[in-house]
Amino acid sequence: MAKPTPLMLRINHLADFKPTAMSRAWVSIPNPNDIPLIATATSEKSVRVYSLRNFTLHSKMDKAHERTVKSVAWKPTTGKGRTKMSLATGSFDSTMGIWQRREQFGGEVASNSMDGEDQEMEITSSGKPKSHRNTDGSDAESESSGEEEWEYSIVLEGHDSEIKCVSYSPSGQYLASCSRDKSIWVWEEIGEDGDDEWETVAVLQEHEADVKCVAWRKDDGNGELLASGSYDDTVRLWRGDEDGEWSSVAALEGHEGTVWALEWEPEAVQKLFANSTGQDDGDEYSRPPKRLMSSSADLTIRVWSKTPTPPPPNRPSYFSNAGIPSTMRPGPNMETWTCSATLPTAHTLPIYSISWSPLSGRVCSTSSDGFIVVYEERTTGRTSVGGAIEREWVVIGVLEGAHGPYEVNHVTWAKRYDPGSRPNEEMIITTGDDGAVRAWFITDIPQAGVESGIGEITIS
């Protein structure tokens, strides 16, 4: 048995989002556009959007899907133009839905600065602040309000079975979906903003079992990269070429169970380590490729890094893909990825979800064992003069029974907007089989607590 490791953090309950779903809740995804909202997919065939300001219901989307809504994704906004908020939903009915907020944000959900704190304020079409209080004086907003605020604009069909996950690319250009039918579909919105015109640009079918999750990496100069995890125990990476042909560029093998979740290394974390090692010259394209993290039913969380590949051999000037049918062109340049780290084992059952914080660089995980575990990556120095700087992962916080006897299906870091929070303070949000969505804040464990045996866990 490994020596008990002292924990640095205590995970404390902050709030439950109200009202709670009456059946299983699957995932909760924070809005990526600095709007204090979070969307939760539920077995009630609906999506609940909660306020991160007061932990109450903001709006609701239902009456569209015929079965459980398993996944939800916000569309990232790029540029400064006015645009509608948009959500994609993936359902066990094998369809995806695209939802849009009828009122354009920028005038819909505003972030005000008052005494150094972010204040959420909704603005109605008349320009007046919108109340969040019911007639009985409570803070919860009426559940029926969502029907007036969100429009079910289009349904995307193609999968033959349950959709497990949907994910927008960082640019917002592509939308990926994966399914129990072993396929991944890549969609592109080709219409002008609000025109609701989509086309399928790729159907990827190299996995040998259900595809559980998909996750995008930002364009590193070679296009956006899509990762997928499957019940076949593998992770695959996919990229489109200059002619719009999509193919697998890497297969990551090593897990001995279903790959449940994927997370790309946040850009801020990548830059932080590059600065600490003197490898950052200010050009994001000159940094090492972002690492990929995966969690599995084999109780491991692995970190994958790309191995540098030699440049392609010189080819005659007359050799060109131009004008050559896609079936006759040479295959894509395959990439080599290796497992560069395995996080300490702290879970006793399959690890359903992981989240890599863009603020602190910490990772949190949840499992069917009901635990929340927080990890931190540290540098340990060089093993030789001029050698690479070594890193290690350690467990710094554990909470058991986060949702009582129920399984915890999803975990994510989110920025805090509630009163009393500090600028850029983050929290952990979990989503469980009990239908509850819970917010947690972290505090340091006093040294005296560690000496008395409080805050210790045996890890391997």
Second form
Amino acid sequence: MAKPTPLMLRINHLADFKPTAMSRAWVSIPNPNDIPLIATATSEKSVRVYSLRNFTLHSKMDKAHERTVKSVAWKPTTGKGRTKMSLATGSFDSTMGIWQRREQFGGEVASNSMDGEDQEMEITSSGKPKSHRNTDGSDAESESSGEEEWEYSIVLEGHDSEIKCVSYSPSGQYLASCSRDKSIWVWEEIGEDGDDEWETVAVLQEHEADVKCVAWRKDDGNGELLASGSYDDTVRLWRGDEDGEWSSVAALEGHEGTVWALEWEPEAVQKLFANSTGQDDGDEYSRPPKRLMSSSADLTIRVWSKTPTPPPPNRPSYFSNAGIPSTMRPGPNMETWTCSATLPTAHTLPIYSISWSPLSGRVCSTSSDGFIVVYEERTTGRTSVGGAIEREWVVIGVLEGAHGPYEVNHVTWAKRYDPGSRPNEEMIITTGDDGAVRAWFITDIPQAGVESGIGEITIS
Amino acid sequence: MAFSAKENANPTILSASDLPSHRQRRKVNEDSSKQHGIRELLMGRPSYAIDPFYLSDYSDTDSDDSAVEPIDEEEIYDLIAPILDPEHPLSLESLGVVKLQDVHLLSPPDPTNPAALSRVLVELTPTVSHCSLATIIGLCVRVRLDQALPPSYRVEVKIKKGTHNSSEDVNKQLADKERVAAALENANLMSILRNMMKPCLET
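We have the form predicted alone; now please give the form predicted in complex with its partner chain.
To see the whole picture, the full complex is given below, headed by that same chain.
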């Protein structure tokens, strides 16, 4: 356990989502389109959708999968006036399900509204005012018919064994799934929106064992990039070329245990550091490629950065291929990635989940050990040889036993929507073996007050 | 993943008659509980502490009142010793697959902390070095302990070093939470495991 002193943050219990699943819950994914909902995949073979506004059950998806639902992914809205919410589920029964729901939570949002801010949020979810809102302001139906509203529109079959993770690309164009069968499938919805026609655009089979997680990077001008983490201890990056041929463009080696989770650097983090150095000209394509973070059973969290190609000219040419076995030498399309940072060690058992906040740039992690740990990246005040400002990761918050004695399978940052929150306030949501989904809010620990506070209580 | 069994090491053979050493070890560990107060203040009260439905696994503190004895190695051994070999109607105990001295328990330094975890390591000795049933025996031991021990126990089942050709592979599988969870949903596998565990449930 790293000494996280002095801790800057206190992690406080905010609420438990009710009612709680009766058995293990695997992940909880907040809706990416500013809709105050979160979807939880459970070993009850169902998905529970909870409201982030009042922490209660909004709706449920069940009776479709024969085994545990391990993973769930919201389809990002395309901004073309979508009227349906869509969600993909990946199950241990080796199938993936696509679910649709008429978007009636615009009403649900308004019904709980205490101020004008919610209206605005509802409008921004698709970029323009929605025309389907109930004009009389009544939204009773969205409350009463919650359970029936999710339509199981199509089942996608192809994997030979348990699906571990599903993920939509940020544009919504692609859906990736990965499995114990060592493969990753990339799917694309073809035809008109809602036609339920899907095509397999790639089956990627270079991992040597179970693929545990997949995560997409937003298009940076070269198309969307897919990262995968595996039981074979490696991370791989994949990309489709102009002809629609998908291939591995990098293998990231270094972890000494199963790679359980991956997170791409949010854009806001890049801006954060760019602003501090005055180098950002506002053009996202001119920024350095987004970094990738991975967590593993080897108890480490690593940050990976793309090495500029060709190699820096100040390196002697005989070093340029050093460390790369001849069979691994990057071809024309290969990229070279290196581990550029390792976060402070703070867990004693496998790290199942990490989340990189798009609001604050902070990272949180959860583990079999039951701890929640929050990290922050800071500039050290030193400048490295190349002229870049050095950064380091520090632990700023620790909470033991987030789910009592149970393992914590998943963690995510989410925006707060509950009545007690400030605008753009973030919270942490954890998902555990006890079936519970818990929300946590963050408060600063006044650094001067910590010691006196302890003193008082110790005396009394 | 290093299992640091050193602190609770039983360098010599642990048998029923050696059990007093168990109690001494716990006393030594009490010292470290003093750090607990500071940490708790920094963290705030964890929610389980105020949850009336939360059941603490440790009602036992440092008192010598043996009315509520914590779980020890021998108890863990008793949970798995009667498991049957999938091929023969013989117990793992009688085949020497599980041995008391290969059951390791690392108790938390502060038993009053309800979130503190206990670590259990069981090392199995397969009957032959290429035994293909090592995985299923290991899975059965892990499932039995996961089901029988309180949720604060983290169970690790390994094939003893040098006793099996592919022990690393088997160990990694047995440590993989998703694989174990998926195995439990496999009806064929579960009926095999249930048969193996039958004697455990009869006693």
